[in-house]
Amino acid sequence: MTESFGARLLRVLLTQRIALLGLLIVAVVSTFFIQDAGGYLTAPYDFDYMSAALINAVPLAMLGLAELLVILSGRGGIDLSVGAIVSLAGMTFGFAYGEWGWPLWAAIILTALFGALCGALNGFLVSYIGFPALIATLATYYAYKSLAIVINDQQPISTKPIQQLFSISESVELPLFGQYVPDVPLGIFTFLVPTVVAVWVLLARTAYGRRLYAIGTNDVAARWSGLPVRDTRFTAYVYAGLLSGLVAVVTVGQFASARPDAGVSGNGMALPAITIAVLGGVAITGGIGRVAGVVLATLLIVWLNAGILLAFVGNEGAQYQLLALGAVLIFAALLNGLTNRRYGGTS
């Protein structure tokens, strides 16, 4: 039977997550542009505002990629502790760079390695002890959060070197054609783009990436094929912790202060990161997910949140952002379930 145009379009949108996210981004941005033209927003929603909002995309996308790695590993893989690792690693960075006078590059390496160490504890509990990832990372979330708070008597570190780090969060003009487009936050180039490229290479161009997809799809078959299932899953949590450590450096720069609650204040950073990963097409059962989907899902969430802030007066916007985040998560979960039942998954 010949497939109709409507059925073909529906199949493409449901199975090609990149196409669906591109359509949703256009729909969200167009909606806020129309509202802006009609005078329904409290401030202009234009390209300058959208570019400035990208500062929030840097930590969200990096943590979304961290969740991509652990969820891909299968067996209910998830990391609820990434926000707490950001807080604790951020305090480590604050001590090293702001208090002990370490060079910036050495402090960044130390913070990344410390985050990897936190991730290694998660990986050990999940891969070698056999704890469910939800329970193991919830326990370490509490532990890391507590340590971040008590390590400096609940006080942030805001010495002069730390305050000067705010410069890494500033917007810069793009070379050659920068005068024609809005300035872009520097963190996009110094942290986000290298991370996106590194994770893409890891998943698409290395033997480790192929093993991770294999054990996420069916770890029993992978074990019988001779693949190192435990080591591969353990390493995914180590990488997630390392990315969280780098996000800690980003947040210290954004706040111009090493805050013990940087990654856990409010609803924390873990839940938005998980939402972005699921919205980006990462199957919660493991084995399915792409870097491009996580990046586009981040843009959708960031520009949606930026528009909501302009649509409401006062603190209402922040509350409606939470409502939108919950609605997006339900939508993404329903969409993934429908796609799996009808077409066998996304690509």
The other form holds:
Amino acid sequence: MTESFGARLLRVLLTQRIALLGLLIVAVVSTFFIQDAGGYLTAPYDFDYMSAALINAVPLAMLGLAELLVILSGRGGIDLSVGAIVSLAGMTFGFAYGEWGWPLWAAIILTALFGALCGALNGFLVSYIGFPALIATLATYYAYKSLAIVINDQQPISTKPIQQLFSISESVELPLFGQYVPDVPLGIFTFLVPTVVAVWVLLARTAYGRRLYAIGTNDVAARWSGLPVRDTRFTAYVYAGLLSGLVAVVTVGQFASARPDAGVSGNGMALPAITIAVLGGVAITGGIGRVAGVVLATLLIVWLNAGILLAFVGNEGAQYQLLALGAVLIFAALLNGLTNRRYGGTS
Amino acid sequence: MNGKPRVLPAPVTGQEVVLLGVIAVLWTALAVSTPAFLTAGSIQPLLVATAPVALVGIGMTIVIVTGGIDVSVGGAIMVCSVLTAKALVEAEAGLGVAVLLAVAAGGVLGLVNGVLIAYGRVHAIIITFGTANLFLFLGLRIFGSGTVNGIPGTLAFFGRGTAGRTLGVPHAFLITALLTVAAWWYLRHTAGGRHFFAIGGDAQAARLAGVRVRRRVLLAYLTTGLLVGLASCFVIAQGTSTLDQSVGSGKELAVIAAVVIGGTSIMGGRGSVLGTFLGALLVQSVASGVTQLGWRSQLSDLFVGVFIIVAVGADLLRARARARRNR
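Would you mind generating the form predicted in complex with its partner chain now that we have the form predicted on its own?
Expanding to the full complex; the earlier chain stays at the top.
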């Protein structure tokens, strides 16, 4: 039976999450360009502004990838503690680099390893003891958050070396053709791109990635085919903690200070990260999800948020960002449900 | 009774007895170390602070028993309390009107969650993460700017003062305890109540057995919303005459922690509102103890985390031992 062009287009948009996200990004950006041309925005929405806004994509996409790994692992995998790890690992970084005078590379490695250790506790509880991930990470969310606040008596660390770190959030001109394109935030190259490449290689090009998809899809079948289900799931949480540790370094740089509430103030960082993952087409039941989906979902949210900030005055913008995030998440989730019923799943 | 299958679970589970014991030990230890603890001036605020979490916990227990979850209650509390506070200040609403308004507002928000979850066929955590953002947006819009000031003492009946107590027991706590017992009876002794457990155990099987699954699920979130409305009245009555935008923040996790510590299984099908009530009391006792010992108040979160791990871990080990015995 031949499909009409319209039906095929609809099927591609609904089953290929990347196609849908691409379309939404084009729609959002062009909407703001038109508004900009009409003079409705408080400041110009152009390529320079979009490029500068990418600084917000660094922590968001990295934590979205952390959620991708744990949600993929199945059995209700989710990590509510990523924001609290960002806070606690950020304080660790503050001590090592800001107080004890460690060299930058050593402090970054320590922070990443510390984040991995926090993730390992989550993974141990979930994978070896059998805690539901929601409960284990809710408990460690409380514990890490509390430790981050009491460890330095509620005080942020902002000594001179920490303040000078702000340079990693600055924008740089690209070599060779940099004069023709907007300057890009340095964090994109130092943190985001390496992370995206590493997670993509891990998932798409290694045996570990195959195993993770396998246990997320059906862990009983995976066990019967001889896969190390527990170790694989445990490792997913360790990687999520490691990524949260790296985000802690980025966050300290952005704030020019190691803040004990960095990852948990307001709504926290876990909620947006899970939202990005779900919007990117990651199935909450596990086994389905791609790096490209998470990256595109991040770009959509970052450029949408950036536009909303210009469309409203004062703190109204921040409020409408909440509305946009919630509406987009529910829209994406209902769409996932519809797609599953009609076409048997999203890829 | 020997050999007959038991239709009802035991009236009180092991977890509840353990919780009661832990609370007793904790209270004794606090009474010994800080003589001020076992006085009305210390216990009454503790009970008042327990009430909203335990009250919303009734609804959350039912929701989790059906296999769902609601992470939007923090945002919902914000919407209901700012709406009600504004009605008290700007329209000079009376006690009855204020309570009705809060409960109705909570009911509407619960209905939104319920409809999306029951009919959208999407996992509850995703939907309520989404509505949490929508509710926060709504709450902040109603706030307008900053805070609501000059809230009159209309809701003092639920508050900390003498008007809020009968025979020394705070009304907010009394109402919560009564509603908990009512919910406990309903869940245990009526067919409708048992249906929630059936859905959490196996929704498909429940549907085939004639349970109207969607309607029940909808009812669970609606109940949570209605209770959120009443809890918002408690929250307003507890505070001073000012309501700020941090109201409700983080409450969803506090409620879920109480439910989980109370022995309700996050996988659904098993749970108890009495456990949740005790869980909320335990968490609040720890918070109160930490303050009275002169420690930093945020340290109580560390204990909450440890309690969750210990309570759920003990339950997991028991289940594992049960499975071994039955093999």
